[in-house]
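Form predicted alone, single chain, as C-alpha cells, below.
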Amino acid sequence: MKSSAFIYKGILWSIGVFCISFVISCNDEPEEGTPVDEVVTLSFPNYFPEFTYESIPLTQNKIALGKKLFYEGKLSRNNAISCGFCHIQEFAFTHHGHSISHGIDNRMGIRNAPALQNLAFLSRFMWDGVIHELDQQPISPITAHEEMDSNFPQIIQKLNEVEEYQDLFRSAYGDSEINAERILNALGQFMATIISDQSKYDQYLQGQIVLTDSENNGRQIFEQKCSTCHTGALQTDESFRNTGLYFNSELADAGRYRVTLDSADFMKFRVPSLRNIALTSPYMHDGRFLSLEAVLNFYSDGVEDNPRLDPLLRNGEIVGIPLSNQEKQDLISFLNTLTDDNFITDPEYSEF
C-alpha cells in the first residue's frame, strides 16, 4: 500500500500539469469551422441543494467528451481499466459484488468504490474527503498504483493518436489540443450530469404517490434515528464520523486520519448518500457487510465503543441505535424506496 504522502505527491504533480495546460489553453482562439457547443441546463427537484460544481456552464460537447473518457480504457496504463470499470451504472455506479475494488493487473485497493450520483451538489469526495473539486477527483484513480496506474503525459500521447479524440476536443474546446486540464474538466462535466432524483421516495416528496404502511413506518424511524447524518435530498450531511467499526489491520485504512494526521479523525469516514442503497452492496468503506440487514444489525448490536465514537451513537450506557426486528424490516422497506430505476437505465449515462 502506498503512503498518503506518496499519493498526495502524485496528486500535486498532476495538478501542476493541470495548471500549465490551463494557461496554454486559455490563450487559444477557436479554430475556424469549430462546431457550436450548446449550453446544457440540468433539471432537478426544488428540494435539492444548490450546485457546488463550479466549472460552468455545462456544455453539450464537453459532456459528450467526458462521457467517452469515462468509459475509455486508455486512461489506464494497460488501456483496460476505465472509470466505468469500477463504477457500473446498473448498480448506481458502484463496483457491485466487490468488497474492495480492484483495478489494473487485478491489484486490490483498500476501499469499496462509492456510488457516483448527485456529485455536482457535494463539496467533498472520496471516503476521506481528500478531494474538494469534482474536476480534480479523477486525478486520484488515474494516478493510483492499484487503480489505473497512469499519468497525464501518457494519456495525452495515447489520445492524440486517435483522430476521433482530436475532433471531440476541438468540438468541446475550440481546438484539437488535448491536455490534462481539458481531460479533467470534461470528466467533471459528465459526472456533474449524473443526477438521481426519480426514486419512489422522490415521487412521495412530490405528492405523486402514497407510501405503504411499512415504507411509511420505516420513513418515520429513519427520520427519528438516522436522518441527522443521512439528511436532506442527498441523504448525507457530508460529515466525517467514527461509527464504531473495528479497525481492519490488514487494510490499515484509518479514514480521515490519512488526510489530516489528527488522531481525533482516526476511523472517521465520510457519511455516504443512501440514494440507491439497495443496489450498492456490499456496504461500508471496506465492503464488510453484504446486506442491509447486516448493516442494521451492526448499528443495533455490533457498534464497538471507543473514545472517538460519534456522540450520536452513544446514549448514556447504550451504544449504537436500538432497533427491533420489526423496525429493521420497516427501515429496509423505506430504504428500498430510494432506488431510482430511471437513473440506472438512463442512456445519457451509459457507455453505449
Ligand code: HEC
The other form holds:
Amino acid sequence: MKSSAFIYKGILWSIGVFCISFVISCNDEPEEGTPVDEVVTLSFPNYFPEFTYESIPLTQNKIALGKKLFYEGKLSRNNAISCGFCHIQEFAFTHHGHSISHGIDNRMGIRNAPALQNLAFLSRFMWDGVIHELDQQPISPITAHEEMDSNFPQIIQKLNEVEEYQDLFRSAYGDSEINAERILNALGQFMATIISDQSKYDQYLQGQIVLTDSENNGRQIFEQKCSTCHTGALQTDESFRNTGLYFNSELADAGRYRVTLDSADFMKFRVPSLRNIALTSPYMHDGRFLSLEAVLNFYSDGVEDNPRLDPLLRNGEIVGIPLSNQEKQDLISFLNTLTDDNFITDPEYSEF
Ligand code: HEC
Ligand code: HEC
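Would you mind generating the form predicted together with the named molecule now that we have the form predicted alone?
Below is the entire complex, every chain and molecule, led by the chain shown above.
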C-alpha cells in the first residue's frame, strides 16, 4: 500500500505532479482512553479515474482489521475458506488455475474470480455489476452456498471467542462490539487500499522509461482496437458488453441479464480492467480461455455474431477484430507491461 498516515483535521486535496493525495478525517477530538488510530492517505497517479470509495476516512486500525478478516477462515462455515483462498495476491488476487472458483466443500461457482485491484476507483462490482458499494460486496461471498456458506450471527459468535478480535474492533471502532456493519466496513477499507499503479506501463506514463518497439506497437494497436471498451488508466469504462462469447448452457450465466432481466442485456458482462492480466489466467467471466493468445484468437476469429453483439465488434460483414499474428504478438508485449511486481509482493496486502 502506498499510503502515509496522518492525524488530520478537515479536508485537504493536494495535487502533485503524478500523485493525488486524498485525506478526509474526523473533526471530533477522541475521547480519553480511546485507542489511537490514524487517518490513512492513499496515493495514486493523477491519471487514475475518480476515487469512488465512500466509507471514509480510511484509518490504519480499520484497514489492519480488514486485512486480518480478509485472511480469516472463520468467515466461512467450516473455518477453512477465507477471502484470500480464492483471491491470491501472487496472481493479482485471482483464483489462479481455476476457470470457475471452487469454494467450501469444493463446491463450484459459476464465475472466474476477478482480480482485486484499484477497487476504490470502480462503481460497479462483479462481472454483472450487481453490487455498487465495496463495503456491501463481502455479503455475497460470505453467504453464498458455494463460496463461504456462512452468516453474520455465526461469524460474530466465532470472532467474539477470540480476544484479539475484541481488541482489534476496539482499536478500529472505539469499543469491542463486533457487528456486521463493522466487519463489512473493515473489509471494504482494506480492499480500498489495494492499489496497483507501479507497472512498467505506469513508468512509461510517468515518463520514466521508454517502451520497446513491440510494446509500443502493441500500445498503439490497443488504443485503436481495444480502448473504446478497455478505456483509460484501468482499461475499463465499466460498461456491459456482449462480446460474442457463446452461451455456456451448463453454467447458464447470462451476465447482466441476471440483474436487469432485460433481454437486451443477455450475455453482457462488465468490461474488466486489464491490469496484471498476464498473471490472472484463465480469462473471461467463466475462465474459458487459458492464455492471452487464446483471448486474441477469440477476438480475431471466434466472435459469434448475435443480435446483441456489441456494435464495436461488427464492421459491415466483418465480425470481431481483425488482427495479424504480428499485431497479436505486439498486443501481448503491451499487455505484459501492465504487470506490477511490487503489487503482488507488497507486504501491506499479504497475510503474513
Ligand atoms: C469461492 C471463491 C471466493 C471466495 C471465498 C471469495 N470470492 Fe470474491 N469473488 C469470487 C468470484 C467468482 C467473483 C466474481 C463473482 C461475480 O461476478 O458474480 C468474486 C468477486 C469479488 C469482488 C468483485 C471484484 C470486481 O472487480 O468486481 C470482490 C471485491 C471480492 N470478490 C471480494 C471478496 C471478499 C472480501 C471475500 C471474503 C469475504 C471474497 N471475495 C471471497 C470468488 C470468491
Ligand atoms: C466491445 C467492447 C470490447 C472491445 C472492443 C474489446 N474488449 Fe476485451 N473484453 C470486453 C468484455 C466485456 C470482456 C469480458 C467478457 C466476458 O468475460 O464475458 C473482455 C475481456 C477481455 C480480456 C479478459 C479479461 C479477464 O480478466 O479475463 C482480455 C485479455 C481482453 N478483453 C483484451 C482485449 C483486447 C486486447 C482487445 C482489443 C484487441 C479487446 N479486449 C477489445 C470488452 C471489449
